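First, one chain by itself in structure tokens, the form predicted on its own.
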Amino acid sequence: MLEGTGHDASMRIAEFELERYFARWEFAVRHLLCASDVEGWAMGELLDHADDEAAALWHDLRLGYTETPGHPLLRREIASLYATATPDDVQVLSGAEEGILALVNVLVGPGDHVIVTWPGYQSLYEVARACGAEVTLHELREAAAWAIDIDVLRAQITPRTRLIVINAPHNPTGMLPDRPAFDAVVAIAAEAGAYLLVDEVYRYLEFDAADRLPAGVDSGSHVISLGVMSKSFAMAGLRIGWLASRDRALLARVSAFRDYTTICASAPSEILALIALRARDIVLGRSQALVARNVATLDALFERWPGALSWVRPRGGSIGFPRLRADLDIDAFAADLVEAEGVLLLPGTRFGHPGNHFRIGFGRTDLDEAVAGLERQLVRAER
């Protein structure tokens, strides 16, 4: 407490309820069918494809502190990704959450409005309302096939909005908009006078490749591409994420923030993620193929049980949210799964959602053995 004031002195913000579960949980089930990543990496297979000048970079490697806005190198392969950023365009950050909360904190304050699509991730609307911003959830429905919908979209904006937040492909659903209602989305902020934010930690995971989306730092200076090794490129251990936009003197304000947090990313992430970076043929071939191999499985699952669970199909990502029959209650039905299974799913009350959905992965080599626990569990359910 700060004397004599009585106010709590550290940031206000709701507990995370999904990571204080995967707290419980994670590292204490057999298969974690709930995973929003993909399997990851051994460290000496991505170290096979590290060419002449990675390799001698990790060989000779000095375990100091890097470069705040990242290595430069790192931020040059990080600028290939897109047509338009150049490596001034990158900030390289301690994992996609470092951006959000630097990005959120810089950008928005009491006063101000911020929209987010709903369900998600609980910090891209958390750490908007704990600045003093006013949050409006956009709500997507599953009788819509989990889409954004635009005329409600703008008519939630007000003179105040700030920021719009989205994110394709989504977490929880798999949703991906298609080209004319993200063009919608883009040009509805520009409109507003707002950024926009992209959360694309699931780019490159599209199902159909036709259908990926242009890169948000490509579709204007007013929109920012937030992207992390963790999910398509299967590296969540690097904790290396960043953020791509043409604003520079928004970065440098993101850049001057993190003065406050982590300081640096780690050096040697840096260069495993330039070593990932610069095979990523490779790295989301490997990742483009488990999901593939997986949802077909996921697939056969609902097709064998039809009254008992269902979904609207994902369209891209590694996580999908299905629904269980209405007489089970999805959280009984976790406990008693992982208790009898050691299979974890995570149920969409940690989205605070009031559905009887659940988030699945299917990122994870294991996936045949947890949805052969699952079933096992829904079998005993209808007993």
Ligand SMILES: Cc1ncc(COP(=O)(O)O)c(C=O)c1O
Contents of the next structure:
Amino acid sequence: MLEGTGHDASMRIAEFELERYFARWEFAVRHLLCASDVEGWAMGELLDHADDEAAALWHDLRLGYTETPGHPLLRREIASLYATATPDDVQVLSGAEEGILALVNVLVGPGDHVIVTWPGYQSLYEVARACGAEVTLHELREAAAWAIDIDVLRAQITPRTRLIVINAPHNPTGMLPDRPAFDAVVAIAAEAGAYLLVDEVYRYLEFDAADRLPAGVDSGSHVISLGVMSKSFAMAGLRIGWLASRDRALLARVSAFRDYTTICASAPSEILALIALRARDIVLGRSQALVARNVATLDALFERWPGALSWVRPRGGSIGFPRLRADLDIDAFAADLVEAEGVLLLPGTRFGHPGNHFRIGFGRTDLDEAVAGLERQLVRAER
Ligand SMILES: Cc1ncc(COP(=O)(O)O)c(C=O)c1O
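With the form predicted on its own in hand, show me what the form predicted in complex with the ligand looks like.
In what comes next, the whole complex appears, and the chain from above leads the way.
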């Protein structure tokens, strides 16, 4: 490590601040009040939902390598999530993270320009930087309810813009563009001759289903959807994600890139993902109910602490980005909270965000206990 720089000269990419933070704390605390995933399913409960075909696939599964594009039945199930995609438009990957790594590597390099919303999930812009592309961060501002600024986005386009990346519902703010804004982003990318990657890992967690946007893959051959089992489907441990795109040549290049990462997905995980997607009404219903219940709990929390906490209420997803009272330092507050109560928040500084914000997660079943600990800490901080 180069002292004081946070930069390890042996790495070709900057450290992933958020993941390093989770590596330190995730399994050391009692309550993760900043997790972005929904409480994971128990294996036995999931298997209870297998239909006869999937149950047989599970029982007879051979633990060899799997097909690099993904199990054909799984690709078919993923394609059925979309209005226009076919199984050939789907590349299964090991988590959304591998999708970001592979797609950005095959799409951009030195001389290319990439625009990414920020604050955001670091790999969405860091991988492009590591590939040698010039990255422009499109800043989302609290005063604008974290919305994408269409005029600013248009002005950020250059003749070299190769890729635009958005994430909706958004990590960490819970922002969800309205339909006109989404359509405008799709059109701006088309006019620029750029690809648009839509990170849809929180799709299906819109608080009002009427706000669900069309999927990226259904919005044009230049638009790519990124999906995963980790968030709305509540199965992060499967490490199954996917890219969906009507640009088959692009997907073929992603597949070839994968020869250098994971080669193929985990065989058991593919079958478990197939079972979950076939039972998606039940799987998503559980997540949506948990999120709705927890958001009501947080609404009450914000009402009880109007001077200390405020937020732009998310419109979807399982996370939000509230702000702590200005005279309390968020890093010190989070450190005291984890020490006293074993409750983990994620300070906005981990996103490189200068405000006094923190990420709060509302997809877990222990939210009530975690919120009680947070409130005890607020009382102590007021003294
Ligand atoms: C916006 C976003 N994209 C991608 C990912 C990566 O998902 P996974 O860990 O399932 O690969 C995450 C995880 O937090 C995320 O929040």
